[in-house]
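In the block that follows, a single chain appears as structure tokens, in the form predicted on its own.
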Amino acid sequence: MTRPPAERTRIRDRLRSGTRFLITSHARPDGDSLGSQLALAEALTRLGKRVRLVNSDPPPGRYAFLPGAPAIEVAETVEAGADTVVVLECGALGRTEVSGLEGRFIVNIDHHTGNTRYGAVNWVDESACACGELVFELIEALGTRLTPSIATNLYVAILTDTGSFRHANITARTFEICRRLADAGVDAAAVAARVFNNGSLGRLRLTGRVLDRMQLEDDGRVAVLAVDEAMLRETGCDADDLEGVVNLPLAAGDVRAVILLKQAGTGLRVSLRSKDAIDVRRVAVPFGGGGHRNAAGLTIEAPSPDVRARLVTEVAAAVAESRSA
């Protein structure tokens, strides 16, 4: 039997001995961050712990069905009151966009390359396809029973962070965990329908408009999508309705990578996606971003006029590098 990581054992012991916990994750939460938070919160509550869930942004509408989601508080700052702060899926503490966490006993659980190890205990496993994998292992180590609600939250975490089981970081461990979650009561088809087939007509119109304006670069190997505030306003959508749109051009065989540019006030949020061995994380990091090989992102507070061209050049270079490897 494989020996458990020392960090996981330390975290298990801290969670067993503590009484009051605050669990948070990154701003603009996604399926992995929310599913991981909610699953761990229920597990700790079942152990008799007091748990508070705090995020800087509310859950997107598509995740409102997740068991326990109404318990998530939206706040920009937190006061004292927890023995331990558990931060999930954040490469840096600032990514929570929640102030007041500094100086506390922080447990940092993440699967992203480039994590800054800001916690008192840091369990960073870059081989995990989702933070939900690590939370599953932690819940198992705590000895908490997998309820249907815990299993559903963890399944959503894995389903969404693997791009519906399409990303390259999937392993046999991923499918074994999902088998265990199915045994615990997850209705995989129903969950997928709630996540992917429950959008608004506005989202459908927005998707059509974004794809209609798609531009191809690097002889069709790089697709560039752009969204501004006017497009969101005209279709009655918000930024949450864009989730998943960046992956759509990859359905074309010739498209190897995608750049999604989204206006955010005076800044620019950029999502990057790719196929196979094309490493878009290496594009994001010099801009202060991060992520995984096939899925990364970054924010540029004051974009220069040539930022689009620079991103296209770097992504095209990543595509070329993978072809020559």
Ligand code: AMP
Contents of the next structure:
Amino acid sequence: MTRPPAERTRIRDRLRSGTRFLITSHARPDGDSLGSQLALAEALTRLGKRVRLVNSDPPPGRYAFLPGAPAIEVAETVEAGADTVVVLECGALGRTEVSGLEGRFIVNIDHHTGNTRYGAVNWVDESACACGELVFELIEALGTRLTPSIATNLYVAILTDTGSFRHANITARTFEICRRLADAGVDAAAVAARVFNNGSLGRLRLTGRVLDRMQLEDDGRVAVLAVDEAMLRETGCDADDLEGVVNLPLAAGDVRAVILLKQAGTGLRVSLRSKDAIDVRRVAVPFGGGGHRNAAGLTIEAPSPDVRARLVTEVAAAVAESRSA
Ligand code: AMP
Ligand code: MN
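Having seen the form predicted on its own, please provide the structure of the form predicted together with the named molecule.
Full complex below, order starting with the chain above.
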């Protein structure tokens, strides 16, 4: 057992003794943040607690089917009220893009490397494949029943954050949890169809266009994708439709890492992906970003003209470092 049970026990006790909870997660939510939030919210509600779910952005359409999703409030600021704020899946408090959380009793549950431990209690387990894995353990510790809806939310968290069971940090424990979730009533094929096979034709066209314009650097080891707002407009898409696109170049054996540049107003959002031991989180951190070894991101508010070249240089260096290791 490598997990720190002391923090989990403290959190379990706080959840049992508290009465009013606010659960939040990162801006531009994904399957792990939403599934984790909704599963924990249902478990607490079943224990008779009052629970509010607040995020700075609404769930993307592909996650609107998640049980309980309509209860999520969208707000940029929250007023006092809850005795405990649970922040899930956030390496730093600022990732919520929700203000009014500072100074509250925060329970921080996360699996990102370099979590800043902003909570009154911090349960950070980098070995977890998804935050949903930690929420599963917490719900188990609380002793609440694994309902089909809780199980479905946790399954979506794990399915999406592991890239459909392809990423690092997948362990026997991951499959054991999924076995329990299936036992509790998850329809895995139906979930996969809702998440992956229910997008718009525009999204498919956008994906084609982005891949068609892919550029290769570092002798084909680094793929660079770029999306501007015109491409989104012309295909009738929004930034949410790009989820997963950054992983696609990894399908080519020679591609070792991917840089996706997304124009966001005058700023730039960057997603980085890599294979094996190549550490792209270390590329993201000096730019103020973060994430995991093989999946990281960063935001640049005022990008300089050489930002693409700088990122290529740094990612190529990370690729070289892993080859010489
Ligand atoms: P994305 O490329 O947006 O899917 O993010 C990949 C990973 O990097 C996720 O684990 C994110 O939580 C993390 N990440 C993305 N953007 C940032 C950022 N600006 N700061 C810290 N972590 C980030
Ligand atoms: Mn996650």
